[in-house]
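Just one chain is shown here, as structure tokens, and it is the form predicted alone.
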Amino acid sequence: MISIKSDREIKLMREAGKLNFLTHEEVKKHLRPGVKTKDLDKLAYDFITRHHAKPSFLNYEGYPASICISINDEVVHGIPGERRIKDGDVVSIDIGVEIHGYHSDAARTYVIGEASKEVKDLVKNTELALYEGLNKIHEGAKIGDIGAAIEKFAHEHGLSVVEELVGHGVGTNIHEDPDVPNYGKEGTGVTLRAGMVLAVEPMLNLGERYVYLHDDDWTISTDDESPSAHFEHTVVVTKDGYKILTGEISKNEEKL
């Protein structure tokens, strides 16, 4: 069932989104060659809980960490551990935050140090693809409009779209209806209504689109070992567009 959020619920989700943004900023400060992924995970856990909130992912369906850290050919759901980040790595950070029972979900991808122009363009264009999708959002639009825009932009820039993984609704659960694919046909799918909250999250590959699940039952990587990038925002649908709940905040908003 697709829920329409009240003003009160959206306000709470904005708080969760604000803390999500600030957690990303905190993790970003420590992203460098040599850092262990488990140390970034602990930093995020400490930052979120210090602000009287919960990491949405921790123990979600058994997931053993607070955030997802996926490197190079890992598309999503990489589990933090002893691995150290290296110069040239493509690092995707996915964070969920719960406040007062409401969630936010956002992801970013970084190139650590030096990398090829191809890899830098992958990351840049995956972020741009996210906004191509977001710009189709308004009351009366269709879910398919979002995916069609992302897919078109990806293919125009030589990137493939992972089809096994999709965006989703967000609310009192981190994953709610409707699914928000990163591919599709304009004018098809669920009609958007003001008050819907969606996580839009293109996952694009430099090589082919095909992926596989690791033995840990979480990490998903590209079949051909090509690098992948992932960007995501939680947004609320409005009458004439959308508002990002997990985006940049003003200085006077930073106090939580």
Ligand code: MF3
Contents of the next structure:
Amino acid sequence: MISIKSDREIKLMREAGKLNFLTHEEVKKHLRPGVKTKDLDKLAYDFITRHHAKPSFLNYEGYPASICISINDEVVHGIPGERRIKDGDVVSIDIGVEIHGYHSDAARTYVIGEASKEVKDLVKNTELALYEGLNKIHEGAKIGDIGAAIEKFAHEHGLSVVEELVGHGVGTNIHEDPDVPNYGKEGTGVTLRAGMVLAVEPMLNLGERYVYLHDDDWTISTDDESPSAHFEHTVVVTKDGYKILTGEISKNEEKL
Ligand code: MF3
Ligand code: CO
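Having displayed the form predicted alone, please output the structure of the form predicted in complex with this ligand.
In what comes next, the whole complex appears, and the chain from above leads the way.
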């Protein structure tokens, strides 16, 4: 079932989105060579709980941490631990925040220090692919329009699209209907309605699209060990387009 959120619910989801944005900013401040991923996780946990909110991922289907940190060939769902970030790493940070019963979901990827042009382009183009998909969103558009745009952009830039994981609806649950694939055919799938809230999240690889699940039952990596990038925003569909709920906080919006 796909839920349509009321204006009141959208306001609450923007609160969850603002805190998600601020948590990303907080993690970013500490993201440098030498830092342990479990210390970034702790920082995010402390920041979120200090704001009377909950990390959505903690204990979700048994997930053992507050955020996901996926490095280099890791695509998504990397579990923070003793590993230290090092120069040249491609680091994806994925954060979920729940406040007043509503969730937000957002991911970013950073290149730490110096990296090849290829790797920098992977990260830049994955972020641009997210916006290619988002720009298809408006009332009356189809879910397939989003994936088709992401896939086209990825292939034009020599990147492959991970198909095993998809975006999703967001609301009182972190994962709701509908699925939002990062591939597909224009004009197909569910029709978008104003008030639907979607997490759009392309995962693009520099090499082939194939991935495997690690023995920890969470971390997903590329088969060919090529680096992968991931960007995600939670957005609400509007009559003419969409609004990003996990984006920057503007001057005329209340700070938290
Ligand atoms: N943002 C992730 C996703 O949508 C959620 C991580 S699932 C968790 O797939 F279990 F790690 F929390
Ligand atoms: Co998500």
